[in-house]
Amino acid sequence: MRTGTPVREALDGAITAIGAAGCETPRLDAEVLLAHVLRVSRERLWTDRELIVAGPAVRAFQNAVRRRAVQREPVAYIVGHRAFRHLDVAVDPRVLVPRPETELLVEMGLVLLRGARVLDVGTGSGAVALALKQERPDLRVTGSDISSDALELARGNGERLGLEVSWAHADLLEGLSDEFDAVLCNPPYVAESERGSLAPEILRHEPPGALFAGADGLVVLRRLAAQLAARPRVRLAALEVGARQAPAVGGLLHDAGFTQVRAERDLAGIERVVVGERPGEGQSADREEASL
């Protein structure tokens, strides 16, 4: 007869510890961690009555819960991957954990005309570039990043997923050829004054260079908009922004020559992605304009 801790009992203890630490989703966190340790699906945790936590899994689960509850390490870093649209991408502290709201960038790329050349600036784990290529294999997609460590991870994700994306080491658009019809970007946009309001998961563990962008959070976005102004071939730019930044970023894109500017809201109702379009060959399909 096998001995060990029943799954429900192990989960109850983990949920209590993770919740007491102030984590927002203790049940989900505990289930993801235990499923990872046992190498089963989350559904099986509740449907397989014979499943127990025993042997090396006991210590592994305890360690995972400690990292989450005590160190407040993101679950994605502990398990080493994160779901993003239809993909599962590897992540670690070299890159930001992909967020659901960033999927909006992929949606903006889906409307591009067939064969368009797309650049994902600040690609990090490669999630946006890879998801776009997976859903629109006709597009010619490049992911760029200033971090060589991030590019190493992104390249590995591309190889593992079997998706043909090119990778480039670059500081925004500097040094890149003028061949792109569209630019997507999730840049650093957190203002230094907001540092103290960030959750421990973010502040302690995610790369600060991918988060902070000066006193108002717009330092990187200003540079990128200025570079886009000098690249009229780029017919569509979609930029992720922080809450209340959309009007200012919309103005930057307008000044850069994008005649149609709108903001797309995330599921929380926040204007999360600012989109600028220029008329001409290579632009995206027509969409109703929502002026900022």
Ligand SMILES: C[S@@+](CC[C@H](N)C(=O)[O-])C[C@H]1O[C@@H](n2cnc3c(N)ncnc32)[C@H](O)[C@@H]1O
The other form holds:
Amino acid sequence: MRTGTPVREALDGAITAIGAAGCETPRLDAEVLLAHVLRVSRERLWTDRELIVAGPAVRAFQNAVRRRAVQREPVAYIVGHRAFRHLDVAVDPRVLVPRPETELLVEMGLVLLRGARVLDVGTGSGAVALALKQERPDLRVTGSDISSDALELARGNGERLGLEVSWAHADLLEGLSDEFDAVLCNPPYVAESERGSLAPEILRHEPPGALFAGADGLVVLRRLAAQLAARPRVRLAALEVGARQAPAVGGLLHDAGFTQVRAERDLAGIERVVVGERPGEGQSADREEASL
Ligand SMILES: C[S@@+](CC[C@H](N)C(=O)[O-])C[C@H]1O[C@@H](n2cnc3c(N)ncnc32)[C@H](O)[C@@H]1O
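Alongside the form predicted on its own that was just displayed, please also present the structure of the form predicted together with the named molecule.
Once more the chain from above appears, this time first in line as the rest of the complex follows.
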């Protein structure tokens, strides 16, 4: 006879502990952690009646639940990966955990001309650059970041996923070539004044350099917009912003020479991505397949 704790019982205890700690999705978290520890799918937790938590898995699950409940580590750091569009991207505390709303940035890139050169500024785990390359293999995609630690992880993701993206170490556009037709960016945009309102998962564990951008959260976006003003070849800029920042960032893009500026809402109805378009100069992309 096999000894161990039935899955349902193990989950119940974990859900109680994670919920009591104030985490928002205790059932989901517990299921993802247990599936990770047992190396099975979440579905199998409920369909395989033979499944038990036994042997080294007992300690491993306790440890994972403690990290989540006591230290408030994001689930993605504990399991080491996160789903983003059609990819499973490796993540660790060197990079921001990619958010579902950031998938909108990828969508903005899907409409680009065939063969267009795209730069994902502040690529972090590489999620945006890699997802775009996977969905539009014809695009020439580069991911850049000021953090060499982040770039190391992004490069590893590219190799593991077999996606040909170039990587560049740079402070925004400084020192990068003039070749890009489009710039996508999910920059740090949290205002210092909002520091106290961030969840412990974010404040304690995610890299500060991926989050904060001065008193009003717009310091990085202002610099990027100023650099874009001097890059007339960039025909499309799509910038992720925080709640209520879209009008200000729309103004920045307008001042940078983007003649058509709009905001795209995320699933929560928040204006999340500000998109600027302008007539391009010296486009290298194949215009026959123009869709922008
Ligand atoms: C909000 S995170 C976005 C990460 C990833 N693109 C995503 O959406 O999951 C911002 C990223 O910008 C990078 N970053 C911050 N300041 C930067 C700068 N001046 N130039 C380039 N990258 C920067 C950070 O290191 C971090 O990886």
